[in-house]
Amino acid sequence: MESEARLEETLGLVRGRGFRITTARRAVLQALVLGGSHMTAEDLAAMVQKSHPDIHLSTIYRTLESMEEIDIVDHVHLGHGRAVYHLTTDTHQHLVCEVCGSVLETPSRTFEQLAIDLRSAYGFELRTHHFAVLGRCKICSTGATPPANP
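Can you give just this one chain, in the form predicted on its own?
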């Protein structure tokens, strides 16, 4: 199974950074592997609590925070909604339509030149994976009817 291999690889990264694999960490990382990206802490809690009802939302948040500190998990704000989480091995950028709310994932290299320009001109290190770029998707920018459910 691809998801099992991905989970074991991620757990190996956690161990390699000197952290123990607790039940909560395994459950949260498994939920991220199975559920994919763009999951809120509440989404993750719902998945985790199906098999581990004793793992509370506060534990999910603490686990996500500790996994972010060691660069296993990252979060992004897609517009005005809650933060969503994904594994750092799943790197991509987000373009969010401010009209219909659709999210388009783009390769990490999308903002490479911007990062180079900002570093060169201002000494500024851009963290592109932490934010979404707002604009209008192809459908909404042409005036067509946006999809009902993005």
The other form holds:
2 protein chains.
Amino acid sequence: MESEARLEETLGLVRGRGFRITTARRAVLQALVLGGSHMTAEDLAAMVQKSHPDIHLSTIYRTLESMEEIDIVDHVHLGHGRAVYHLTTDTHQHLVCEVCGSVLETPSRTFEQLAIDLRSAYGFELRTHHFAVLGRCKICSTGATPPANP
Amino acid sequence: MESEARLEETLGLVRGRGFRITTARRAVLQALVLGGSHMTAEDLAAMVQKSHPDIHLSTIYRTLESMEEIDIVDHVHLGHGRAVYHLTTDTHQHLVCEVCGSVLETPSRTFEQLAIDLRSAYGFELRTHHFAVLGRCKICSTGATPPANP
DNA sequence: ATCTTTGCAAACTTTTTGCACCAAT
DNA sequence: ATTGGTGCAAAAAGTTTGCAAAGAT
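Right, the form predicted on its own is done; let's see the coordinates for the form predicted together with the DNA.
Below is the whole assembly, all chains and molecules, this chain first.
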């Protein structure tokens, strides 16, 4: 099983950085491995609590925070408040439809040219996969309300 | 005065859409015209309250909501919670440094190629100037912690 | 044994809402 | 005179924190 190996590898990193391996951390990382890459803290809590009902939401937040410190996890704000979390090994972008809320993934490569442009024009180092791109998905953009974009 | 004209023009749109012109709306739109394009609701409240101390923050939010409905105002989430608001006539992008928080503006044109790519690959209509781009500014990216980006 | 991490409850921040009053048309 | 807008206070929604107890090393 690929995902098992991925979990163990990640746990190795955690230990390597001097952090303890706890039930909560194992469970959260497992949920991140299995659950895809648009999981909110609450999604993760729900998933984790299926097997470990007393792992508290605040523990999820603290775990995520620790994992971000050591670059194992990253989060993205999809626009309307709640953040979504994913393993840093998932390198992709989110295209979020602001009409229907659907999320499309695209490889980071799509943003390479933009990164180059911003670097040369402004010295700005784009952190791809740390922001969501808003717009309208194929279905919603061909519907009644056309995009109000120039 | 250019900004006066801009305010009156905007108020015309408000009236044209069947919305009433109130002291609060005039004041908020004025603040948006004068205050630049990274103003949070609180920033706007502070600005408005200099001359109209009893315009409540909740009124600011409701005004912004109404103005968004009729496409006069748009907002962007800069990552860490609070949203910033701007007139839709300000068409530019925000490059937000996730280390120092500074905000750089870039013309929408910078994102034209990306918009074209996303449209052809996914049928996704990018809404430029509705998202913030996170990364590290020139100063912060040459400092101690290098960007963790491939 | 030590020092991290957790559970809980409570605080916090940003935004939204219910309701009675006020004001623009 | 109507009906839409506002002030206030209180509720949501999402996240963070203080503290004492539990758990990993």
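Take the two forms, find the largest set of C-alpha atoms that superpose within 1.5 Å, and that set is the rigid core. What you see is a predicted model; the values in this text were computed from it and never measured. Numbering follows the first chain given and starts at 1.
Relative to the superposed rigid core, the position of the CA of S51 differs between the two forms by 2 Å or more.
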